[in-house]
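Next up: a single chain in C-alpha cells, the form predicted on its own.
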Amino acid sequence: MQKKEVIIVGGGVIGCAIAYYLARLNVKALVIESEEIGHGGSSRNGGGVRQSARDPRELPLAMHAIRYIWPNLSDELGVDVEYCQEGNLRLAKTEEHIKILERVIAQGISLGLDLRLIDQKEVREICPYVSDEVIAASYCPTDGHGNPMVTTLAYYKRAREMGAEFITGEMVQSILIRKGKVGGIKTNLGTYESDQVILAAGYESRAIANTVGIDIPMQRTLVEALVTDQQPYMFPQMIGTAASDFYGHQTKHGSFVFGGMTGLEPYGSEVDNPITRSITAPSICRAILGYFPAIGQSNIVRTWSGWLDVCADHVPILSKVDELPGLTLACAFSGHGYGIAPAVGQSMAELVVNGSPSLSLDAFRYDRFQPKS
C-alpha cells in the first residue's frame, strides 16, 4: 500500500479543513471516518459563527477566521455555505443576567472586539420579535452564523476536488509507531502507512491518543438541537442569552434551529447513546418562547442530539506530541469548534507542513495540563 503524506482521523469540519487547507499547500491527505462525513458534532450544532463570549485563548482565532476567511468561503469553495454575518445578540431578562454580559463584555473589549450592552429600546430596534421581558443584551455587530453541514461537505468537496481521498465506514483503532515514532494507523480493516497522523475525531480521539500512551482530559457531553418548519422572515442575528438556556438562528430557508441542554441529560436512560431526551426539547422550546413568544404556532420538524468533546478547560488542544514526532491533536474543541474552523483548519495545516503556523497556537498545547515543575 501507498504511503500517505499526512493521515487525518475524522471526516468532520475541523477534519475537511484540515484536509482542504493542506490541499492548498500542495499535501494530500487521507482522511479516515468511521461512520459518513459529518456524521458527529459538525451536523449537530447551532451554527455559530462568533467572537462574543469566547474564552480569550480562542478569540484570535475566531477573530482571524470573521475577518479574513469566512467571508469569502462560499466563493472559495464553491459552495453557498450559507453564512451571515447580521450580528449576536445575548439575551437578559434580569438584573443578575446583566452583570454576567457586562463581564463578557469587559473580556471581549480588552481584547480589541467591538462588543456593547444595549438597553431594551436599541434590543428591540434590532429585532422587534424579542418578548417584552427582555431589558438588555450584548451586541456584537461581526458575529453571525452559516449552515455547519454544508460547510462541512464543501471542504470535503473541495478537498477531494483537490486531491485528498476520504474513506468512510472504517474505524481507526490504533496509531502504529516505527523507530519511535508515528508510523500510521491500524483501523478495523487494514493498515495505513505515514508519518503524520492528525487525530480530529472528536471525543473519539482519546481512545486513539490512548493507544500510545497520550490522554487527552476531555469528557463526552449530550447536547440537543431542533428544527422548525418554515416561518416568515423574522431576524437574521445570531441569539444566545445570559442564562445560557438555547441559542440558534433563523436558516435562509425560514426554519429555525436551536440548541441547548438542560444538564440533566446526564441521568437519563441511555446514556451512553446520542438519543434525544424527553425533558430536553420541551425545556428548549419553553425558553425560547419566554423571549419569542411570536416563534409559538412553529411547528418542530425534527430534534436530534450529539457528543460534545469537552475539554477540561473547555479549550481545544490544537498541539503536535513531542513524545511521538508525527502525531498532531486537533480535538476537545467542547461544542466551540464550528466557527473557528476555517482558522483551525489552515493553521493545523501550516502547523504541519511549515512546522509552525501564522497563528500562534501555543495556548491550545496539550502539555498544558501537566504539573509544573
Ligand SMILES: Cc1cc2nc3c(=O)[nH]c(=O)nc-3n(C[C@H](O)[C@H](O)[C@H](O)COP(=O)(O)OP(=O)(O)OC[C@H]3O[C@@H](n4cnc5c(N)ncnc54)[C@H](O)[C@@H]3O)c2cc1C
Given for the second form:
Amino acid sequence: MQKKEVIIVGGGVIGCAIAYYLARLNVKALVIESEEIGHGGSSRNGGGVRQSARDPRELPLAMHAIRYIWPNLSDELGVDVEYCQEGNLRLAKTEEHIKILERVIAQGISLGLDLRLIDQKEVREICPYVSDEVIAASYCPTDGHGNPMVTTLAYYKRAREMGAEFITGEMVQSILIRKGKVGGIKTNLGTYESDQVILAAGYESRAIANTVGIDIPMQRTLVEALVTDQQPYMFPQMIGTAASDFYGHQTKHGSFVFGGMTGLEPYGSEVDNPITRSITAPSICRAILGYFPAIGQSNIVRTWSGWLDVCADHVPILSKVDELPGLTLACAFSGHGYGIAPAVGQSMAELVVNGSPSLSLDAFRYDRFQPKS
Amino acid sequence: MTMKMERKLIQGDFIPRADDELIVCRCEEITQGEIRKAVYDGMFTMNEVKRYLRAGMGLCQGQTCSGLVQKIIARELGLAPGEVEISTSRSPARPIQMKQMARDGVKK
Ligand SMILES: Cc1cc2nc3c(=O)[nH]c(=O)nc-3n(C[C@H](O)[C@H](O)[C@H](O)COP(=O)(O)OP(=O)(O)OC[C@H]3O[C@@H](n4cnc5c(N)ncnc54)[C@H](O)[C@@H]3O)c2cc1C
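Please move on to the form predicted in complex with the ligand, as the form predicted on its own is already shown.
Now the full complex is given, and it begins with the chain already shown.
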C-alpha cells in the first residue's frame, strides 16, 4: 500500500480541522475514524466559542480563533457553521457568585480580554429574559457560539474536497515503529504506513499512545446535554453561570441547547457507552428555570451524553513527542476543544509541516507534568 | 462498530433529479434533493445527514422519515437499505415540557 504523508487518528472536529489546514498547506492526510465523522464530543457539545474563563495558557488560541478564523469560517468552508458572536453572559445570583466572577474578570482583563462585571439592570438590557434572582453577570461581548455538528462536518467536507482521505469504521489499535521512528499504524483491519501520525482520538488517544510507551495524564468524564423544540427567537448570547450548574444558547434553528453538571459526574459508573442518567436532565431543567423561567414552556425533545477527555491541568496536549519522531498529540481538550478547534487545527498543521506554528504551542507540551516533590 | 467506509469523492458533478423537491423530513422540511446533495458532499451515514441537515432532528425525532432517509442514502451509495445504520434514538420518547421534567426526582 502507498505510504501516506500524514495519518490522523480520529474524525472529530480536531482531526477534521487538522486535515483541512494540512490540505491548505498541500499535505494530503488520511483520517481514520473508528465510528463515523463527529461521533465523539464534537457532535455532543454545547457549541460555546468562549474566551472568558479560559485558562491563561489556552486564551491565546481562543482569541486567535475568534479574531481571525471564526468570523469567516462559513464562507471559507462553504457551509453555514452558524457562528454567532453576540457575547457571553455568566450569571450570578449571590455575593459568592459575584466573587467568583470578579476573580475570572481580573484574570481576563490582565490578559487583554474585553470582560467586565455588569449589574442587574445592564444584564436585563442585554438579555431581558433573566429572572429576578439574577443580580449581576460577567459580560464578554466578543464571545459566542456555533453549531459543533455542522462545523465538524464542514471541515470534513472541505478537507475531502481538497484531497484529504477519510476512512470510517476502522479502529486504530497501535502505532508502528520503524528504526526508532513512527512507521505507521495498525488497525483492526490492517496496517497503514506513514512517517507522521497525529493522535486526535479524544480520550482513546491515551491507549494508542500507550502502545509506544507514552502516557497522557487524562481522565474520562461523562457529561450530559439536552435540546428543546423550536422556540420563538429570544436571545443570542451564550449563557453560563457562576454556579456552573448549566450553560447553553438558543440555536439558529430556534431550539435551545443546554448542558449542565449535577456534581456527581466524576463518580458515574464505568460504562463504555455514553448513556444518560435519569437524574441529570431534570437537574439541568431546574437550574435553567431558576435563571430563565420563560423557557419552562419549551419541550425537551432529546437528551444525550458525551465524554470529556480531562487533562490533569485542564488544558490540552498539542505536542510532538521527542522520544518518537513522527508522533504528534492533539488531545485532552478537557471540555473546551470546540471553540479553539480552528486555531488548534491551523497550528497543528503548521507544527507537523514545518515545525514552527505561528501561535506558540509550548504551553501544551506532553512532558509538562511534574510530580509534587 | 460501524461498517468500514472509504469516503471517496463521488465522480462527476451532482445531478439533480425531477423529484428532488419532495419533502422527506416533514418536521424540518428537508427535501430529497438536499439529502442527495448531502450524500454527495460526503455525509454517508444517517447520523451525519441528520447533523448536517437536521433531517430527523425535529419534533418527531425521525419517527416519520427515518426509513425514507435510509433508503435515499442507500440508493445514492449503491448499498442495500439495511447496510445504512439507523440513527441513534434517545430519551425522551415523546417531548416533555421542561417545567414537568424539572419535577422529576424532587422529594416532596
Ligand atoms: C456535553 C459536552 C459539552 C461541551 N461543550 C463545549 C463547549 O461549549 N465549547 C467547547 O469549546 N467545547 C465543549 N465541549 C468539548 C468539545 O466537544 C471537545 O473538546 C471537542 O469536540 C474535542 O474534539 P476532538 O476531535 O478532540 O474529540 P472527539 O470529537 O471525541 O473525536 C475523537 C474521535 O476519535 C474517534 N476514535 C476514538 N478512538 C479511535 C480509534 N482507536 N481509532 C480511530 N478513531 C478513534 C472517536 O470515535 C471520535 O470520533 C463539550 C463536550 C461535551 C461532551
